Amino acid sequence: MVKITVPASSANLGAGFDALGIALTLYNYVWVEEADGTEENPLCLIESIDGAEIPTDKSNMIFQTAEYLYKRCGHPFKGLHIRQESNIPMTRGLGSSSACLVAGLLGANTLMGSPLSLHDISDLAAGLEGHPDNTAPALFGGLVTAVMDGGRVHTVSVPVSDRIRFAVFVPDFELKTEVARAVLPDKVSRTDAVYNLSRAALMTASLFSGSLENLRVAVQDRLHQPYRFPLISGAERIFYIAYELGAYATAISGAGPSVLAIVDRDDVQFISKAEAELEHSGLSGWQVRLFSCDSDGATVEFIN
């Protein structure tokens, strides 16, 4: 039997949108191991550990993706035996599609004995996905800047500064990445792009030296973030209280709807504000939660 551990991640950093992700510490788990049915009837056993609700049919991510890649292995699939505990939440700008097609990726490759190179699952997740954004900090950790071209990824990962930690603001309503999507304009203005191609360049460069007196200009976009507040119910407010109790930066996280606020290591009542300001406002199906940036990226072990 194979564990992977994957953990969530957070793209865009605002202006960085489909460039710029950096994963945290939440994590899934999986435990995946080859079950014994035919390669014209594929066994599948699924199981939520955690009481999460997930398909537990051939419909299911992991099952879909570790099929795949056995398939595109040349390997013969006989069916899969999942065990999944999941604690990032789904549809929420997290990550959760890229953790699940990150562990049925590194999962399969494992228990075939590893075929291919963690770039070329990188390439593949991406591919998958659409963009790297998210597989990208999921596979390698930290701060991530990450490019596609030619069906190939080209990515920076590196440490971002040990001053800061990342509240997320989760709230209780989903939205769906192709909705968030489909409300962005197909073309932008120059001054637009070199708004936000000049902010991501400085966001990066900020993360990694600590220079956080940055972050609030850095974090500001024109590509993404103006046509998605509309969806988003309360982000606004979120915003604001944000800011107000101090982070240094604030963006949506993802696709939305969660927010991802940058916030100093040493404000040890953040949380506990930021909660009794939601509850002032009316937000209190809003839940604040404190990371740090996970620096390894996921990782695949044998359980005996």
Second form
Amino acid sequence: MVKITVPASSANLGAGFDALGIALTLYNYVWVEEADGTEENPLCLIESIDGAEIPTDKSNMIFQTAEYLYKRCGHPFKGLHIRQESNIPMTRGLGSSSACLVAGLLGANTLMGSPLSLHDISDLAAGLEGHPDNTAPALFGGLVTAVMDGGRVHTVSVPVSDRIRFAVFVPDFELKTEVARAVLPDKVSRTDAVYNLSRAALMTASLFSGSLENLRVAVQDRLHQPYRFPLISGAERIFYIAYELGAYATAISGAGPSVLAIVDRDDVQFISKAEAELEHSGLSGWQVRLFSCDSDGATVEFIN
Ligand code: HSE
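What's the form predicted in complex with L-homoserine like, now that we've got the form predicted alone?
In what comes next, the whole complex appears, and the chain from above leads the way.
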């Protein structure tokens, strides 16, 4: 049996739409082993060990992704036994679907004897997801810059300053990525393009170097957040709360609806103060938790 551990991820970081992402110390755990079905009738045995509501039939994303890789590699597929502990909230902009894709691909690749490299897996995961800014952090950890070019993903993962932590505000409602992408304009002005690309570059360099005074400008965005705020009731108020409490930067996490705030490591009161402000603002459907940047990315181990 193989155990895969995959971190959550927060994509975009404001200006870095479809290009930047960071892995967080929040993990899904997946145990996978080959089942004893037949190629004509593969077995699908799926358990949720933490009670999270996941598909337990062949529509399960980990099962489907693993089956896809077996067939792509020309390897007989007789089914899988999968157990999942799903700590990453689903459809909340924290990379849960990328975590499933990465788990399915890594699990299948390992069970087949690792015919593919990690970079092959990265290319396939980003191709299946449609953009690389969650799949690459989930695989490699750290702060990731990722570019898809001709089906290949070019990435650099770097550690971030140890002086920061990540407060994640998660609402009790979902927002599907396809809905949050459908509201975006197809064309943008050169002014807005330059606005974002300069800030995305500043964000990467500032997080890496610990130039925290730049983050509030680096996180500004004109390509996606202005169009997405109307879809996320409470998000603008949470930006206000986070900045009032001293956050260095605040962004919609991925396509939303969660909100990411970058805070100082030593600000031990941030979460309790934020919880009080959420309650005071009538945002009781939102929860806030603190994470660090995961620097390892997905890991695979054999379990006897
Ligand atoms: N970059 C993607 C988006 C992330 O903003 O649509 C989706 O999680």
